[in-house]
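Here we start with a single chain on its own, the form predicted on its own, put down as structure tokens.
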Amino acid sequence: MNRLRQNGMSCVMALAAVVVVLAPTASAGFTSVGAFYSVSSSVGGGNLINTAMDTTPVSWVNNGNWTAPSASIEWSNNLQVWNQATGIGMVNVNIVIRNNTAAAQDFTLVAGMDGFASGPFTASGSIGGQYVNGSATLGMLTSSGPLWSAIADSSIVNTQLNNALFFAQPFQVVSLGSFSFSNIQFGGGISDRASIAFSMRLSPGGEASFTSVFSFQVIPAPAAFALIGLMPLVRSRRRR
């Protein structure tokens, strides 16, 4: 009886020993090889030099700024960020574009974290600012296009201000507003950069700020569950 006892509480040990649960995984995270700047303008060529400081293990800032003859843009705190265990990434960017110039100028900015990561993800993101006009006539701010694109390598994940036009009276400022948006989702992963990029057209004395954040989150894997049914137990009994 006790070796039948023995064999029934064998059978149940092992019949639970395969029962898997697998937990939901999240996909490979962004590995970040460092900051990217880029910058281009009708002015002409200018000089660029960033500093990165690291904050975090998963964090770092960016000072810097780009100058030309009579134009320039200025960087500070920006943020770009990566979680390998909450599987979020950010790029945070901080800016003032000034135009000294006599005409009115086009400006670039590209701004990004160069690095790769396993999709699929959810974006959100969001972009406000203010336009200062120096000059002594009515100043503009415009751009053909999107002012403000969040892109993933050379995939555009959302865009902000489209074909902005401002307005601002000598000396004034004005306000460009707050716009955001959440939840969207791509796929594919991200094998260059997370990137930001500003573009726009900026009358004599023009200056404009902004402040924006694209951020991006692995999705997790469904639960997946490896179950293997349990057999019914058959018991020996002696028979008298």
The other form holds:
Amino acid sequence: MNRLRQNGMSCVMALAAVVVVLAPTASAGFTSVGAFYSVSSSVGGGNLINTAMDTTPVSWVNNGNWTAPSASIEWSNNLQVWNQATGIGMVNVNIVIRNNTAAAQDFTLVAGMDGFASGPFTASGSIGGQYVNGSATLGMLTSSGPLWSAIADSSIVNTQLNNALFFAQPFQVVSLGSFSFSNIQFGGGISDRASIAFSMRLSPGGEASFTSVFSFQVIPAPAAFALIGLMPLVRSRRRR
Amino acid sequence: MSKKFFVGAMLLSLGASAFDAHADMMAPVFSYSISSGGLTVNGSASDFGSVRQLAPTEWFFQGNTNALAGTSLSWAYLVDPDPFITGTFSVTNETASAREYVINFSLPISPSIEASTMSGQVAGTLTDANGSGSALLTSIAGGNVYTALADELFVYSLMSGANHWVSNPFGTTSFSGGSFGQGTTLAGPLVNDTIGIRFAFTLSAGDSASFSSIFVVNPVPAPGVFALAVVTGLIGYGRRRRSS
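Given the form predicted on its own above, I would also like to look at the protein as it appears in the form predicted together with its partner chain.
Full complex below, order starting with the chain above.
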């Protein structure tokens, strides 16, 4: 009986040691080193301001804008989250892009959370938006390729609104619809940045607004799964 | 010939002075207010952002504020005191419980309008920004989410009894809230001082919503102006007949 108890105890201690070794590889290792915002446009150079605020130990909120003489991008409450305990990260981007020039203009915005984390991950996310034509002529919102991309480092995890083409009559609003994805796996970890990219062309007087999220969660390593599977065995031995 | 030249010069001069008058116009005091939980924050839409003149009578306002505790609000609006309001705002409820919001945008107009036609529209998105697995946006007590206002009085409403939801983590749904006066002629209001749009809705905890909207009031020339135009046409016709 004592021998059984000793065996059980040693087994539990061994498992505890394995947990200590495995736990960091399952969920930790991520360090967020801040927000990243970048805008390029055929309008030319603009002034980019972003204010990041640490709201909780695991989340940051970003407010800011990019303004050029005749165009602007406004964002607010863009959340960035990395929770080491749960292994869940998130980049949330709400933006309004406006072309105030007299010609069609291209805009590309990348908004990301800088840092690094060990994978593999499972990803989910969504995007929805509207297009407003604030001009007296037919308006158009287009993209050559994906309008929206979820990106881990330089690898594209998911794209939405590919080769977008929307028309709006003068002073009309067009709903761009909403699109979601889930359970997309990507591995290898993140060594630089998790980000969302928008790329589009707006006709004169056009305004596009979007709310979107890219979230990712660490997939527990196989050893961790095995560990979970072993626990009932240990318990049954201890009961015996 | 000299008379025609004189009249032409007069019209050119009038046109130029009219443009100059617009160019020199000060930016209108386009204002916002946001109310929730018995608290109200209001101000000029340029207080927490910027305003820029884009055309003789058009201004672009953009900004954001967290002045109302637990709420983030941002906006980008193009306005014309002639008048119209068009643009987008987004709001995030950063608290741990659902909140009712009433958000107003108001624009002073010039000149006042005795007769008009009008049009408007609204569309939006709702996002489960905190990944809780659900998000909900509803109108308050079955009322309207979008209400067009003239002199702060009801003109037209959209999204009555609205109920939009997201049921997957980090999901988004978009909605078309309807329109009025587009493709048809809809009689508009008399307006003395302001036009505006009011949004009233309940937003679930931790989630984001955005609304793009338009409200346009097109002044209809008064009968006297029509009569003047007819008389001018008749005089011109008479002069052409005499000269031929």
